[in-house]
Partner chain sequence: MPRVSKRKSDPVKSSEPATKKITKEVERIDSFFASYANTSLGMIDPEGVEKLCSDLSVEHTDVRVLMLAWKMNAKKQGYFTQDEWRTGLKSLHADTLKKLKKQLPELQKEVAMKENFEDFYCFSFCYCLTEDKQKNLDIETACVLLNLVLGRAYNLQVDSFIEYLKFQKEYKVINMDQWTNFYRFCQEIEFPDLKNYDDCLAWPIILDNFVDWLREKSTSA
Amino acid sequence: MSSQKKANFQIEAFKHRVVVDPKYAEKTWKILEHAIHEIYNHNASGLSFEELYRNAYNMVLHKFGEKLYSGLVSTMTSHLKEIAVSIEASQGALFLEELDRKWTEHNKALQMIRDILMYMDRTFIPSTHKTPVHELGLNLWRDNIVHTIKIQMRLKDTLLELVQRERAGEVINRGLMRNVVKMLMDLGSSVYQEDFEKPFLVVSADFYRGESQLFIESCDCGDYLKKAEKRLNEEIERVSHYLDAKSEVKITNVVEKEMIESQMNRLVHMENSGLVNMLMDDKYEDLGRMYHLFRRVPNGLSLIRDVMTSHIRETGKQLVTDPDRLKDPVDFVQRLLDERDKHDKIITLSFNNDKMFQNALNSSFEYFINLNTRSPEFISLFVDDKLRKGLKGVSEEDVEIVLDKVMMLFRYLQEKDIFEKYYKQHLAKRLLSNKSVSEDAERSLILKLKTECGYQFTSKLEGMFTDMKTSDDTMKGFYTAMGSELGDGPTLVVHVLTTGSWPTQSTPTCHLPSEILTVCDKFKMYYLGTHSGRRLTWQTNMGSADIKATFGRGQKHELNVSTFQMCVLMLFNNGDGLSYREIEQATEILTVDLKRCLQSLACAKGKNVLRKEPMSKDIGEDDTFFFNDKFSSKFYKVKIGTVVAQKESEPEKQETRQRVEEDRKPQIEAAIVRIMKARRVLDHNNIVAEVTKQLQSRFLPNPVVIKKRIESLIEREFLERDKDDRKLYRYLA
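That one chain, whose sequence was just given, in the form predicted together with its partner chain:
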């Protein structure tokens, strides 16, 4: 055979078309259709993947893709319709199980089918813009199963019912739920939302509305919040277990709105258990819960803040206007500090140290502290008490803590210049009587004041310390130079005070005993010898003396008295049974001071070195005084005259306030001139605003006082009114 065909062996191209068997497509399709049936009937094991793939491939290759595709659609559809029937037929709880099972099977089938038809998926489908196989499978499932009327409704109701049962406390099959919900999600987010999420949210809203009504009638605030928190956490957990993560925000919003937002006001104002009660009882946990829950809703935190603010303001106002509280300044300030600490703790522990609440606390304190015009004085007295004895033996760190707290209160004061005046007075007394617990503490506080208010505020205070040091050196010099001359005379300790730095006092009259006068004169001579051009005036109302006294049965005591008291007592060296008038004449001390001095010498229990006739409580101008031989005391050293800082009496307070007001006038004028010099022309309202701003670190100027100062400056031709514009002032250079 081969020899015949040896010559002219040519390879010819196909000259004729390969005719595909017209029945080829139909035959091939039938094979594939059968395969699909088998797959759906769980008989896939008998199929050859390779063969089926090839068949599908050939169909597409020979341009029968369309037939293949449409065949696929109709085959799958008919199967799904059968499945739908079986699902619909299932009873009760089995409904969901059946649905889930069939879904799983469908997915498996779909995968196999997709693998078989992969060539079509990759070539025919993209070029014809048809839906890919997998997606097609999902859509068909959706249309033929999930969105059939009966199943759709039943599915939704079943799912919602299960959720409801779980909310009521039942345990449900979460795995099943998860699968079914995932099915909806796989079918498309709009399916999930329309078929489940939206109705879920509506039903939940109704449910929680009912819950909130129920709880609010039966629970107190703390319990309600606990329940709300519990429900909220439940929903979050539910989502994590079997819902789409995107649903979390939506469902939590529903709970927040129905359980928190709608009942916010009622909860906060609930009698006996609302916010105010929680604050008063330091219910940190409940408050923390309230904070975290209310934070989730609009205006939740501002509601808490507003109620807290008005509560603090109210309690604060009562504190500062309660007459009982005002009797003891130190206690008053301590109470203020305690209140502040209490609320500070609440904000730290329960309110996440939220700045908004810090600010509310500060503004409330600022409001009510300034309601009482004696606050500056009292704070200074508190500091005085601490620096005198309160901080004795306290560690340096703790001292700093106390001083920082005091500074906090200081910042709230509007009238800082009044505080300065009192602080100066009290500091002077402490320094002169050497009663300060620790110089470091004093210095530390002054440094803090300087940081807060600037150099101006504290320069004079520092001057006072300098004077004390300088005086020490002066005394050393005095005794070195004059020691021999003084001999047995009384020992003198002099503090030389620079007039400007120390609180001004009127120089009182007082006739010093001759022994004292001698040594005083010697000092004066020494001092003026080394400092020419200065003038020294003895401030007898600020001095003290230690004198040794011998009483009736020979007992000796050392008495620590004020200078005035010393002058009075020395008189009894030369006489006894002195009348008030005799004493007055000899000492030349002013009535007010003399009466106070005699009172502490004769009427104070345990310190009565003098005896008074008659034995009344008050000093009368006809009284007679005797040296009290029978005086006794446990201690050798007896302290009688103390120059302790005290709460001022009413007239003293008026006087101090008046002096401060006087001091303010030049400050206001200086501010006005400064401002006008810079701006040249300015209208009235702006001047007032600028002046207030410039002075606010010291005090709050009264607009009427500012206006008066402006008029005074106009009179003195520093300023003039503008001739045309009624509102303007001009600076006159």
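For comparison with the form predicted together with its partner chain, provide the form predicted alone.
Only a single chain is listed, so you will not see partners or other molecules.
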């Protein structure tokens, strides 16, 4: 089979020979050149743009694009040189106006020329990588007008002078400025930056450097900040009116650096008007201005925070260590709350609720509240005051606000267990004397403490409320069962308190009157008969009594007294005058309690149902007491309170502290065992760190105490020391 040969076909372009007049290019260019001259001379109305477009089209088509392009460059250049002379000749303020007018005309001319040469712009220019007509026009304007020696410097100086005059308060032609600056921007960002922006920023820096120096010497801090803010806003406004939007960041940086950053240390510490004075005088507006200006510069807010922290700590330290302030615990805590409210308001109104400042405030309060070891006791006394009388007639919402403020202070305490100790004592007194203003408020605070510290913290407090409720039911049962046997004897109300839930106190001795003792014994018999395996101990120091008394001229009163006071007063049914020694022997009340008791009965003005000889404020062991026949009061019911220090005396304080330290030991040991059980082997420093971390929600354990508890656990064989490394402990299962 023979192979076929492949035929190769070639298609050639159709050759159409157009005979062109040798002078065609020259003639056509002359027509176009004339048109360009006419356009620049404002005689464009007589031109036929369609014809001119066709001529330009044909020149490009007939490969005369190069001639057309070079002719355009030379023609435009010659016109622009003439325009440059005209602009240079303009005097004073007319310079910018002439420049602006000629620029506008050039743009119009350029648009017309671009329309005529559209075909060249679309075909010839891209293929030869030349500059498009519009861009060419801008470049030629730049090189022949803006960058000529005479115009370039004059333009820069004129623009900067106008800005300077505007800063000095003069009104300038912003429209003209906008047009000229826009021209520089149209010529390219580098032209705008090199010919105007860079020198503008340099001059501005010099101006604001000088002005800040002038202001800092003559103004106080508040006025300086107002002026700085005004200048900053002026520059932002200036940018929006006639500068490139990108210039805003650059010029505001200049103002910030020269007017704020360079002077911020001096401003903050300015005598009589700096940050501390603003904080003390609640200058919310000035503080807000400082915050918003300083946040614009590096480390500005950190500086405010550090100075504020230092001031709050110093103020707080004076507050909690001033001996005069410690005389009134309620006033002490109220001042802390006022201080907190004051700075909270500043942070909210002036510092935009900034977390940085809230954290600084919290750390400052935590620092100085814990400088005073009595803070937990005082906060509990404040709560006690509020829940006894301070919140009477106050709405639920306001009660919650007060309780939330108390909780805020409570969170700062490092020794929360000490607060718990005092709170339990104060709550017990409120419940037993029925002096709480609102059970809802009491329960609300316990719920808040529970949320904050967990069930373990409040379980005993909740147990106290349970006991009060159970006691009411017990009393109803007692009177139902024993009512007929009691006859007309004294009415007894007993609160049965669970030993673990209530504050532990040594049972004080007190010899009750026989009338009372009879009823007490009957109650004891009833209670132990209904509850097996229990033991009752009378807490006479925690009781109260209502007794009826008849004074001179048959005047009758009902006296509300403590159990101790009742025991003393009942003695006077059998005799008018009794010596201190006789009373002490008959009642067997401890000396310190008896003296307080007698002081309140004989020395309190308006409540002195007894009189003593010799008359003095203090009780002496040689004093004699008489029933005061002349006692009178406009009230039928008279409450006689016991003279007692609101806050603990030094020995009581020491005793409470010792009890707290004892309570902490098992908690520390439990934490050590928990940690070691999980980790098995751990070195001393890590145990201390872990124990501190676990217990810090209740108290900050002392490393020395932790070491002693570890020793105790080693003795009881919960842990052992490593044989090789004495600082390493092992858990013994």
